[in-house]
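Just the one chain here, the form predicted alone, laid out as structure tokens.
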Amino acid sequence: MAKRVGILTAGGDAPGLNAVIRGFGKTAIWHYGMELIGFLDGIRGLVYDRHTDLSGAALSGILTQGGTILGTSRDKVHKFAVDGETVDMTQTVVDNYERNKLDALVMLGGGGTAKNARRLTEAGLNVISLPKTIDNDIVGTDTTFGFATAMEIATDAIDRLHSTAHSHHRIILAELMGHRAGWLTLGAGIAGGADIILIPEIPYTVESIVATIKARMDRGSSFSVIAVAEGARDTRDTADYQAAQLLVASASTPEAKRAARVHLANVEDAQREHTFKLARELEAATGLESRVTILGYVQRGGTPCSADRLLATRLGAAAADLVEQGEFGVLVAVRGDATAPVPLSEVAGKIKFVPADHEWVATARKVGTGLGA
């Protein structure tokens, strides 16, 4: 009997997601025969049962289309806001499962979606899970689709700035998105040539920032553009937000960690304009107009890039053989030109950081970008 499979899209959206939905569901049906549907608005198309058909017909012509077609939401099984509450919707889910008589289910998503990919796992149901991140945050994998493309995205538009910067003689500063972990702005901020690129990894002060621009005046140079993802901190606010999130941890009763969890939230609120704000400081050390551009979501739209279409395909075709073998509880994972299967125990709720003594660290170094520290 043919094996019958959903799959659904959860999280942020990210370039590549209808990419891996035809890899995969091209791969199942045609190569495996198969039956495939996909679940509407992510987790909450699990909850309450809304499905489509995916036959060829629908798989065809999305390659290239940025978004998803099944559309996305960051619900928690766990923790499904219904009427005002919170509910654990997990054996919803397993009842929605069994009912359309499922043999596995593909979940398309970055750390939440591990997260929740393990909890189904856990309540019995076969689950594997692809990584989806602009971030490419994930552990376990070399990269996550949907990088590639945010990173030329990023670059193009650090590429287009220096012209202004250049002309007008300003510092201009570019907030790229990366709220925990600095890959696409350190990337980005290499190949577009940004003279000073700051991480959440590394925390920066303004001293060193500064002293990094005197240098390139004295030197000639009567701008400089700046690459900032937007979870950077200066040494102060790192040391406030990395407290907040020990009160979080260390929490010992459901009203602590309520109460610690609102803590961490305000703290994050008053550090969530820190890009105006170093400019700000900036143009008061050093004479010179700086401005902020923030790309947003820009970064995360449009055609995906053909490396990120060469990716998607190539997990959503692996996960097809996964699904074929029986092999579930799983994150497909990038390793070098190949893909492997990796626990979910090994990913969900672990966040891949930049390595103080990464090569790309020790690259900015070496040509003299500047790092805030």
Ligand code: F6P
Second form
Amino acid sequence: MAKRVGILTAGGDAPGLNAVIRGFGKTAIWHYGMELIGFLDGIRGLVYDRHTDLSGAALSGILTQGGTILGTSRDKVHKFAVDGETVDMTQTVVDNYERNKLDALVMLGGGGTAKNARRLTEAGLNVISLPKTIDNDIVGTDTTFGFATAMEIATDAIDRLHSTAHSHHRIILAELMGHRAGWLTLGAGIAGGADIILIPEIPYTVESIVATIKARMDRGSSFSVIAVAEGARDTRDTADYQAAQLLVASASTPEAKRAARVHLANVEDAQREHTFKLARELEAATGLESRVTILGYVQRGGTPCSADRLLATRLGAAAADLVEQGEFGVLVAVRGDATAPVPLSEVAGKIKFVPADHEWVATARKVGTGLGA
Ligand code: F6P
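The form predicted together with the named molecule, contrasted with the form predicted alone above:
The complete assembly is shown below, putting the previous chain first.
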């Protein structure tokens, strides 16, 4: 009896999603004789049982396509929005999994999806998750698909921003994605030769940044290019943000947790324009014009780079192997030149931050890059 497998994409889109769907689908269908259905728009498709048959034809021509042919969403299984309320839809998902006579469910997503995958595993479903995000902030895996392409895009942008910086003797601040971890900003900042790189893991001071810019001016460089992670903060904002996070974590009642979450959201909103605020502070302190470019969703768009296509195809094929072998409750992780299953319990709910002593941090400092502290 052919195994029937469901697949879905969840969380923020990322380059390589369709390449994984193709790699998994071709291996599952052609190599193992399985049947494959794709659930639409992430968890929402599982809840409402919206799916499409993914036969060989549906997998043709999608290797190079950005985004996801299945659509995505950021829904949570246990906190699903229905008419303004949040409802636990775990049992509905289990029922739809059984109604479709599935033998396994493959979920392509980031940290949030790993939590959904763990929850459905605990509900008794056979689940495998694959590491997708441009942030590269999933623990247990050397890297994630989408990260290499986003780094290519961001590096090209930083390269191009050098033109206006040196032509106009300006400070150019490029804000990159990465609201929790700074891997993308650090990697693209080094690759793009940014003079200063600011990441969430290293709270900055304006004074330190000004000192780097002025030292460059003293050496005859009348411009600076700064790569700023959207989650980077100065030391004061970092203290406020961490205090707000602690309030949420330490709230002892549901009401207190709700109030703490509202406060945290207000702090995040108040800090959202930090790159523009920093630009004004640097212009005042150095006398150099400052301009901001927000790279935003450009970093997630378009065709995946070759490295991501290769990684995505490998991960998809490896996931099909695990379905065939009956190994579930795992993330298909990248480990050196190989892939390996890692228990979801070791991944879900955790974030891979840039360690202060990471080689990339040391490398940036050695080549004279300012890190804001
Ligand atoms: O998690 C990946 C990511 O691109 C982050 O870098 C970014 O902050 C976030 O998604 C944006 O989320 P959304 O697509 O929901 O606006």
